[in-house]
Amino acid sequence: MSQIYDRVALIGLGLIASSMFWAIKRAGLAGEVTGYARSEATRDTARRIGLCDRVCDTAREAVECADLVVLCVPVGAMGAVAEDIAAVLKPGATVSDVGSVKRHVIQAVQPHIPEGVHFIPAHPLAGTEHSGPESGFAELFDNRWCLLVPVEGSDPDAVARLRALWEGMGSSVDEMDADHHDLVLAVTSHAPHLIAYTMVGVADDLRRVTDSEVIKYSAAGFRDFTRIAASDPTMWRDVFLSNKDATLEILGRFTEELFALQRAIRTGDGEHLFDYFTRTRAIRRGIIDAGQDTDAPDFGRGKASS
């Protein structure tokens, strides 16, 4: 794979910037790397690691003469770090973003994108439940989905550029609409987040099954929902917070959906049970086939220390 950038700048060193430069380095797809972190210790960490070429103390000098800055902060903050670097951009230059939320990102970000500057919105479909710049591996994105969300007037020039970017980072590349995106996003992510977040908070609050039970027999499917619950807590805040519309009609259905279970239960309809895990199972076969599931539990994470 060619270089297609000469200099990427990552704004924010958690597990997507982190994995992002392990895979432009391993592809070859960047000249240089810069990086820049709000905590002092995180880049501290990511110069100690070999994380970026060049580990910079303020994001003005991280994006200075940068083709491409890839905001990579929890969606709260993108209107701010947007606002600090816009006057440093060089021209000509593409801003992206990888939040999983799009609508609110091009609200905060877009007014402060220069003329000149390219902005073109994406998300990659990736992760696990560890954060930090310790936790990226530049497998992360191998086989995965990335959502490019270009906005209206966005070059194609430079959105080509950036498809060919995420695909030469092991990523399918697609495009969406944003309020169709944060939508989708809201069935496949948001809201099973949510959901998981909530049976792990039930357990923690129902007294009479203990701590040690509940960790000794999680295989029963408990164990699933505690990985989606160790997510980044300021992330997922955020997530809601900005995405609130689309979460809520998901939920809203998901309430009416369960209240029609608990009435089968209840009256004792096994053929709606029966009906409905039928239905469901094929979805999960429909992921299997896509190739969008994988054997192996640790999602990769075994080649993140390598």
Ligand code: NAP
Second form
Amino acid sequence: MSQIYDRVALIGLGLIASSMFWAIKRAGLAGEVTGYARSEATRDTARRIGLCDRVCDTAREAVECADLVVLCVPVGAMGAVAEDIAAVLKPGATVSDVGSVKRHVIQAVQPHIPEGVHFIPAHPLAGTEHSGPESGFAELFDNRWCLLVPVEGSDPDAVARLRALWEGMGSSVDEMDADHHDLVLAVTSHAPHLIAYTMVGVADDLRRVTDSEVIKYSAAGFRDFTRIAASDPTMWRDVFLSNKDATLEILGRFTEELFALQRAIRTGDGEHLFDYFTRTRAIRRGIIDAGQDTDAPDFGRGKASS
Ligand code: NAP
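The form predicted together with this ligand, contrasted with the form predicted on its own above:
The complete assembly is shown below, putting the previous chain first.
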């Protein structure tokens, strides 16, 4: 794969940024990758493990001369970071992000983007429950979707270049409108995370079932919930606060369906339960057929997951 950008700057050095760095290096997609994280501890770790060609002590220093700047911080921090770096962005550069919510990030970041700089939001649909600079790995994005969410008037050449970078990192790329993105992700990721957090919280509250029993006998369903519920608290707090409407809409529907199933159980309506489970089983088959998961008993997860 050939070089796509001379200089890339990664702001925030956690799971996603570190995976991007290793994936960029794997395929030789950039000449130099600079990085910045807000804490000295993370910058020290990055230097120790060779994460980024150059780790800078300020975000401004990292983005100077960069052709592509990728904001890899929690959604709630994107606006402040964009404001901080705005004055030193190179004319003709592209600013992108990897935030799990798009409308909120666009509203927070776009006002700070200077004339002559491209802004192309993005969201890789890949992750694990781990975070921090040491959690990344080059294969995270392999065969995973990355959604580009170009804003109105985005330069087609700049979009094509960013697409090439994500494809070079192993992703399949699609383009989507921000509001549609936020609704789709509320269904496929945000609401399921909230349900997992709730289920694990309920088990924790059930004093009749001791902690050791929950751990010892945890069957696949619950184990899967605990993995999802171990996801980073800052990231997920920001996701729910910034994708409020879509998540509440999906949770409203979820609650209605849950009540219907509850009634079916109470009234002994086996037909309702059977039909419902038959329909949901077909959705699972569709996901496997689309190559987004495997039929393996551990869901084929290995390292990459959510
Ligand atoms: P992470 O591993 O927790 O890393 C976050 C990074 O952002 C750290 O370097 C942290 O710096 C920095 N940071 C945190 N708060 C900040 C603030 N207020 N100002 C400046 N920097 C700050 O997170 P991640 O999983 O890579 O997630 C990064 C972004 O990717 C988020 O927007 C998330 O929505 C999105 N995303 C995550 C996943 C996933 O599954 N994890 C998947 C797709 C997209 P310190 O280390 O110095 O604290």
